[in-house]
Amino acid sequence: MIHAENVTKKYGKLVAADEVNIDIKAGELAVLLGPNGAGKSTIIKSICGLLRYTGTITIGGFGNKTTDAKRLLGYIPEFPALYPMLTVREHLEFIARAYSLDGWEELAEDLLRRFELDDKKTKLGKELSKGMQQKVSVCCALLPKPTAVIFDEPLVGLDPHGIRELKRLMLELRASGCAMLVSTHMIESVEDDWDATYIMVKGKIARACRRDTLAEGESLESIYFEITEGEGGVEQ
């Protein structure tokens, strides 16, 4: 669903993304984990279309910058960028127009009740706190009913509520078969419910495996400290 094949991004003589390859298959909730600086950001940045690069990007088959790819992929960045004069509502109303999506009021509705802002449907968007702003964003980006979602830095922010809600919608997602990649420093908030996981290192892909993988005793975290703080070398 979520294909990058040998992706590589430069910004002068600095490789920030060097032949990265991550395969997420439908129904799976894959980890991007890394030190700061080690290119999270810009493979997420890439694959949802924002950045040039070289290799090859699609979403279900499409080129990831083509319109088909973009009616597919929902994308929640860390720092919420709201409109400062639209209202929580019309920011969803938004969505629903550019998506041309109908019957979409129910969604809404159901939604912003989760992540308790159904009494903040007329407040603007320069009015919000950082978490609320964080949970309109997860709003707008799922009320299309994308089938692939990508989650920069998803928790940070939110309150404890927030957090609980967003894990449980990502659990929804991933039965109803929607392909998840999600970039976090917060090992243990994904800890029991991976599936995947690629940890990147300057640039490279350290290591990709899948938790029916793992050795006895190993966890998350254990792998995420060997490759960060050992001395194992880079493999794709």
The other form holds:
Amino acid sequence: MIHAENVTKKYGKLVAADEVNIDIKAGELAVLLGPNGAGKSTIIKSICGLLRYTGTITIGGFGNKTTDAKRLLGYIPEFPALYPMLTVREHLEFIARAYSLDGWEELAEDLLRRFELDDKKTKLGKELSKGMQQKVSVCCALLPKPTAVIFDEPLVGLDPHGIRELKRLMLELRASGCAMLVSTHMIESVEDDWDATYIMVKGKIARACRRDTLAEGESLESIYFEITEGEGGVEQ
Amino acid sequence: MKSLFYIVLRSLRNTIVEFFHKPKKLLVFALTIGLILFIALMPRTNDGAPPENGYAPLFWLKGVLFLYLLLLVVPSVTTGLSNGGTFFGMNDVNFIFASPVNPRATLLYGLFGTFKSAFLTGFFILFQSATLENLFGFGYSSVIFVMIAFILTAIAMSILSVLIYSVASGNPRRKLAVKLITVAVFVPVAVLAVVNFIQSGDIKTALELTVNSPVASFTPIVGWASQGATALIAGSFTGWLFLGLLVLACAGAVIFIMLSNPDYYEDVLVATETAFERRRNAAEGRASAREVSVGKTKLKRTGITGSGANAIFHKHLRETFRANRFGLWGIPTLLITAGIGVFSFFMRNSEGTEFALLGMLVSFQIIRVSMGRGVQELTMHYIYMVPASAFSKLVWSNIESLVKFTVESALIFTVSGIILRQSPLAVVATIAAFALFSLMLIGINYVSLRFTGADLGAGITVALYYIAGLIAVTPGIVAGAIAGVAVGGDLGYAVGVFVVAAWEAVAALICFSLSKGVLHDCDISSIKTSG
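Since the one above is the form predicted on its own, can you give the form predicted together with the partner chain too?
Starting with the chain above, the whole complex follows.
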């Protein structure tokens, strides 16, 4: 569903992402890990079509910058970016109209209720705390019922209720066949639920593995520290 | 003190080193400086010969400077009364304020930063040198005097904000006193203008007498600066005395802050944090955050209409009408129109007023378009993610600006056209030329993003944008001038301007067709800050 092949992104001489390959199938939750500056946000933004890059990225078989791909893709950015002069509900209405969605109101109400935003529908973007902005951002991304979702540090700034609800939603999305890529530093937050992981170091995928290929006693955390603190080789 | 010198010198060194590590940046910087100097020093077209009706008298410049600088006073006082001003960045707060560095030395270090930004701002006055030369017959040195006065006033305004906050923070009585003093400073000039008008019965005479009076010249800050610049232009040494007065006032204010309140950190902290928050919002993609006040907004109507890319336009309308009760055309439009009307009225008998007006508005428009809605939209991810064709998203994200600029253009040039007694054809031509110039600028914006990704500092970008706008319109101006001269007379003016407008339309279409893939070929602006 989410496929990146030999993706390279350079800023001048700096290679932020170097020949990155990622493949996430429908119903899979993939985790993108790596230290600060490893290139996680760069590859995520490349997948979402926000950056120029070399290589191939497809969503559901469509080039990631095509209209067909955009219909399938949801994106929750690292920094929630709301329009300061639109209300919470108007953000959802804007998304519904821009994506030409029918019968979106029920799902919108459900999302707002789940993230405890139903009493803040008339609050403007500028009046919301960062955590609330993050919740609206999640609602906006999920309203078009995407079949592929990219989360960039989704739990940062959320309150415990928001974290619990988002984790539940991720599991529901996975059960419904949605492909997900989650970039996070909070390894324990995805330890129980991940299917595949990609660990980035210095712009490269230093290790890509699936949960069912782990050796006895290995965990996501142990792999991560082995790669980032040890001498883990770059393999894809 | 050593540590502060270290920061200044090391930052300077690293800036220079960065230029050599990034030759593209060095080239752009050198080109910008070169072109600014070229525009400032380019050969004059009229060989120094004054126009038929002679140059405008110098008191007009003093009056315009006085009013312009007065516009800087209001936000400075308001800032001082609310958050306080600041010379510092958040990095200074985190590193220097918390360190055992003498607060007085820190204040001087902060002032040094103010000099730098005031100087950069003042540098752009050089762009107006041709207009000043055409209107007043200036040489290069005169433009420099205006620049010096402007820079000194900008520095004085920063100091004033901190001083006001330092004196009046948390004290309603003192705040009221500051407001009263601010108004009282300008009352004598206003009273004198009214008295002069009653006595002479003529607005122009009244304004001339008022502007040339010692009352105006000795009005704090704005009077000193405007009198200083114009006296120096007129060859009088007293100009240096007035500018010296301004410098002394700044020094006095700084000494007062240092001596009366060495614990001034609180006075600058709120403003520093507010400025930092705004910058971070912008960097994180909350594009419009810098435009929106933190005050309460009343919700009268809610909801968004439209479908697909068209919803972007409807969203813009909702945001605009919510932020401003007058919608697209608010107080700024009225102020611009009124200003142009007043300028046209007093310059109605001067030769080339139409061109001077266009020249002034064009500079202004370049800055407005570079910060326009369509460009802001590119700093948030939504426009990239909406499943619609890139071209339709580009068009719909700019419709609001186009409607706004076209109507504004019609309003401004109808008013000036009536005052200058232009033919309806000439007015229509000027409206078309100005509106299409805005369209061309939007197109240039996208082309530059399409091919460069706009990986440049904001100041440099605006300067480059200015230059690109001037270069793009030049073929049209040359063709228009040839056509205008060939036809001659009033009709010649209209024909010439229509030719310019036609060229702008063609240039805009070329730019838009070249930038069709901008949403696929530019990096969203918030990227470089994250890992």
